[in-house]
Structure formats: C-alpha cells, structure tokens
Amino acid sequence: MAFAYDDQNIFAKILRGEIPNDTVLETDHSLAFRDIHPQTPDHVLVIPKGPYATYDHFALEASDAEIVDFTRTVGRIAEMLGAQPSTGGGGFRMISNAGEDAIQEVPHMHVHVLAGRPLGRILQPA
C-alpha cells in the first residue's frame, strides 16, 4: 500500500492558514514552526510548501529550488537555535519518519529539528 499525500492533513491546513502555528521562519518553499508538543527545549518542524508525502517523495519529485530552499531552511533553523556544531553550538538531531513502518503520523513530509539539551543515542548498540 502506498503512503499517499492527503491534502486534508494538519500541515496542509497550516499552510492554507486554516490552523495557526508558531512560525519560526518562512521562505518561498518552506515553513518552519515550533512543535505543539515539544520533546526538547527547541523542537522545530520544517515542512516544504509543496504536496510531498514522505522524504523520498520530496527528494525524487521536488524541484531543485524546493530542495535547496528546504535544506538551507534547516541550516538557518540550526543557526537560529544556536545549535550549529560548526560554530560552537551543542548540536541538533534531525528526524524524518517516512511511511507506516516508521510511524509517520502526518502524511506531509517534515523534519523535526531537536536541540537545546543532550539527546543521548538514538539507537542502542546491539
């Protein structure tokens, strides 16, 4: 079964202005906003404005302009949070769940940028 885009998902509604959000940064092709249930002191979601269901869908079908804009937006968010390890920040974790097996809850591609505290290992050694 394919994981399809649903234009009634919460992020599509946010993009249409039907649901408010706490915007951190908006660009031509991306929107970054604070998660309503933050898992870390700094928890920002970055979404493309186009109708992409998963990261692979975005990577394969988005325009070069959309991909560059999204990637730079993630970098700017890390900079805004003071989390860039390249400039002395403590670092950040990016998570993007894709599809049912990964427990993707919203069928709109998004990346969680998590920062503000040590996060520990994401996976434990076998």
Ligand code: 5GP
Contents of the next structure:
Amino acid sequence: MAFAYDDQNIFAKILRGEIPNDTVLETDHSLAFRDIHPQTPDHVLVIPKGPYATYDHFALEASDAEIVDFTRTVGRIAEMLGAQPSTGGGGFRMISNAGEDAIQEVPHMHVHVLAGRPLGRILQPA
Ligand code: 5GP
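Give me the form predicted in complex with ligand 5GP now, not the form predicted alone.
Once more the chain from above appears, this time first in line as the rest of the complex follows.
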C-alpha cells in the first residue's frame, strides 16, 4: 500500500513553525497543542512530527520509536490535563478521524484528546 502525504496541510505548517500554535507538550517525535475550535474545556491534538496522513498510515509505517513516543505523549497529556481516571480525574476520550467517512479535515495524522466535561456516548445513531 502506497500512502500519500501532502506537506501543505495546516499541521505540517505548524510543525515547520509557519503558523503559531498553543503547544502543551513537545517531544522528540510528537507535538501536542490545543485545538483552535475546542469542543470540550480541554481539547488537545496530538500529532507525530513525521509525514503521516492518517492513523493507519502512522500505525503501519512509523518506526517503533515514533509510535512509543506518540503513545507516551497521549498518556502524558491525560496526566497534564488531570483527566486520568486512576488519579481521580474525570477521564477523557481519544478520537482519530481517518478519511472521508470520518470527515477528516486535516490530512496529517492526529488524535483528539477530549476532556473536562461528561462526553456523552461515542456516536449518535445514524
Ligand atoms: P479532523 O476533522 O481533521 O479530525 O480535525 C481537525 C481539527 O483541527 C479540528 O478540530 C480543527 O478545529 C483543528 N484545526 C484546524 N486548523 C487548526 C489550526 O490552525 N490550529 C489548531 N490549533 N487547530 C486547528
């Protein structure tokens, strides 16, 4: 499977420093920053620094180091937001939209970390 990546997407521009962002955490391979249109009191986007378009692209082609770094970054974001259920936080939800049916707007792999209020059920009936 050949994956394509368009480096003119808005998150690629954020990674290149061409547009500003509200960074929460930066690591060797990942960047976490606040969503510009938050859906919850805490709405953080976690992205890999590498050129991956969708979650499946990242999961299948990223290095072990990138995947470990990304997963740990999500965990650290939950910790930083005080959202960890294990420490009395209210919890959180992760969402990664991939492609047309999921209405992915930005074609650079990202996970939304949503927290800060009750989130309801994951999907509305079709
Ligand atoms: P998607 O639908 O692709 O899963 O979500 C893309 C997300 O990126 C949306 O929640 C949108 O608000 C956010 N977003 C789009 N442009 C920008 C931007 O320039 N800066 C930030 N911080 N978030 C953005």
